[in-house]
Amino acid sequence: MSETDLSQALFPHARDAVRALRPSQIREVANAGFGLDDVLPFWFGESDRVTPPFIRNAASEALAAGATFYTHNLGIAPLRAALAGYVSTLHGATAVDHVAVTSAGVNALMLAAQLVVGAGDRVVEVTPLWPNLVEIPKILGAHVETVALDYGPRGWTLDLERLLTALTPATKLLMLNSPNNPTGWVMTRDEQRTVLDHCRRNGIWVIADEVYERLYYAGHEHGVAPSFLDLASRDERVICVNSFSKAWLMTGWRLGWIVAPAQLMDDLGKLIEYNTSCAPAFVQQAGLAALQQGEAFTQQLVGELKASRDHLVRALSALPEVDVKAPAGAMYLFFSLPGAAAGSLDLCKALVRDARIGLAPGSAFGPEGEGFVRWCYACDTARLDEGVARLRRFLEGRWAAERA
């Protein structure tokens, strides 16, 4: 035996397509930064506030009374009841049949691509894009192929005819994700209506990842993004996907839901059985409050937000170099910053170290991301000027040794 073959027998890895797949560069930066107090983290996609009190007592008054068994595998009857009313509301009617609840909105993505996607299957996706929505397909196997968005004096922009150029008919499924994480582009109505027609006569399947449906700044009627739900019935090849995370700041209680067609609610409900079994009953109650409670608190958080956008966009605007735009969507912005092109890991690792700064690569959205940083905005607006503030020091002491 070589010492090859010895070394795989003694020490054992996970399969190819796992080992394959890309560590988070946003966790690296993150990881560089943890234990530094005093470093101001818009690395990750959430807010800086807890979640309302309305729905952590909820889940209180849940745990309290004992809300600690397993439930029914797609959710609890209320919580599908009350979002299925509330799809409704927002999109036309939908019954509870084609509603599930899931462990988190992530744990939602990975069902769905479960349920229509194997080996050797090909995936369309736009980029760049949140890692996890392209590794997805690859832990099954699938071969992932990107169409990216373009950058121009309007921000980030579609190509519409080089996505449905993509869309091949050997394509099993279009993976999206508007409004985008990172860029916050936002698929038109007009543009979900090509594709969605496009991939009815391809037989193409359609996840649309629309945790961020809520965060849209552009007046939309309801106060929600375009969504395929708007356009697709309920029994065709079209799974959306949502998350309690971001319009109710839930984010750490891993809270999702799935809208699909009712003939795939059975073998939903066995790969939920095995993945997670189900989620928590008390986690469940605190979701029904969020529907039932947090309409108003939706409403004002997007306000908020869209100030908070607002205000970040006008101070990075007055920093020389600097290539800023508005997007309508999510809560991040996506921009160019002097040295990203050489390397936006090692920019980020540096605002890290030398200006206690924490954005997310642009490349860790794919090498479509390379040359740009995110920044979450989700935080008030002191915190916002101040990081500002770090990041232009940061600049001119660069400027500085480049002059010396």
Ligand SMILES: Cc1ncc(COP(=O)(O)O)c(C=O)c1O
Contents of the next structure:
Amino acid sequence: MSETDLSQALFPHARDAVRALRPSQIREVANAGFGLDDVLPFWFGESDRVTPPFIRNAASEALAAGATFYTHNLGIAPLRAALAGYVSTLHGATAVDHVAVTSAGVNALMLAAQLVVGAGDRVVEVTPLWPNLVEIPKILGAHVETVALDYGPRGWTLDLERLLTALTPATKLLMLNSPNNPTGWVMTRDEQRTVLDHCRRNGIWVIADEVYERLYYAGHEHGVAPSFLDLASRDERVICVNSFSKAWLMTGWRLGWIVAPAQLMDDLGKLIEYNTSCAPAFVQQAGLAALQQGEAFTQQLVGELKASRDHLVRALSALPEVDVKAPAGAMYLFFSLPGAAAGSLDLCKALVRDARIGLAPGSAFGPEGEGFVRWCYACDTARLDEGVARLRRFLEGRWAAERA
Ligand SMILES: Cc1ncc(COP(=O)(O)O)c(C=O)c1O
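I would like to compare: after the form predicted alone, may I see the structure of the form predicted together with this ligand?
Complete assembly follows, chain above in first position.
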């Protein structure tokens, strides 16, 4: 081995699969705003409001009572029971032995992926998509194929045939997020039925990321989006991932859950042991309060988010050359802006620098997202209005410069 080869071999670096992961472009834009205290941040997927008091109080009380110890890998018994009840109400009978508590939705996604995929496996995903879903299987050495949504007069839609064609018998897993971040697209019940039947026939696992299921504005069918749990038996190859982050404004608490076949629970318990061992005890108590006392809060939140969505769609539609449609779910508008086609990352950095407005670049959600930007509207309408006013001034400045 030459001296150069030797120094390369000794040079500390992570596995190739890790080094190949894409860094978050949302972070890249946010970093451009670091130190600027007058930027309006619409880039991350969280509300500007703190978690409601009844949840914070439950955590304080649990801490005061000494809930500072490890818990069972799958979560404390009362929380698992409450989750089983909650899921049963929304999606039909679900026993406790199908439910596990996780350290938020992203950890649930990693655990679910660790349960079923390994090196060389083929995973199919529908994009544009929150990058974590795309990168997680890659960490495990899997190969991800994407099927792009189409954007047209009806907003974001799925070409179902294209998805079914991609779901070959050689596919190990479909990892699907609906309601979708960033587009707000929601898979219909009929589409879910067709996809599930196809996956059953071909022995393909489904991991359904349904963390936005309560943020659903079309029809208010039990206040919840169509779910794979409505169609699948609890013992087939379907794993559902969920989170306390969105429906109860608990992003910083890191609490989520998994609904999966009971046959997987022993293995899931082992994976939880070797990842985090358990979610923090006092945070689990806070989750219990969210489930026991939070339904009215969530329903009110959804009403407010819907109003914010409509408000922002109206305001943005009044801008020339801005094409925006109201999606059925989640808490984002994913729309095209003049200048975004030439590079949404550069445009978003310019928006931070010159207009003090923080949006997420569409390219962060895969090549299919290029030309678009994502705006999280989970904030009060005055802030949305100020954001739109800044965007208008920015675009007018650009047009004036182009004309000059
Ligand atoms: C599609 C999707 N899945 C999962 C998550 C995970 O959320 P958390 O880890 O906060 O529970 C997010 C967060 O933004 C998301 O957008």
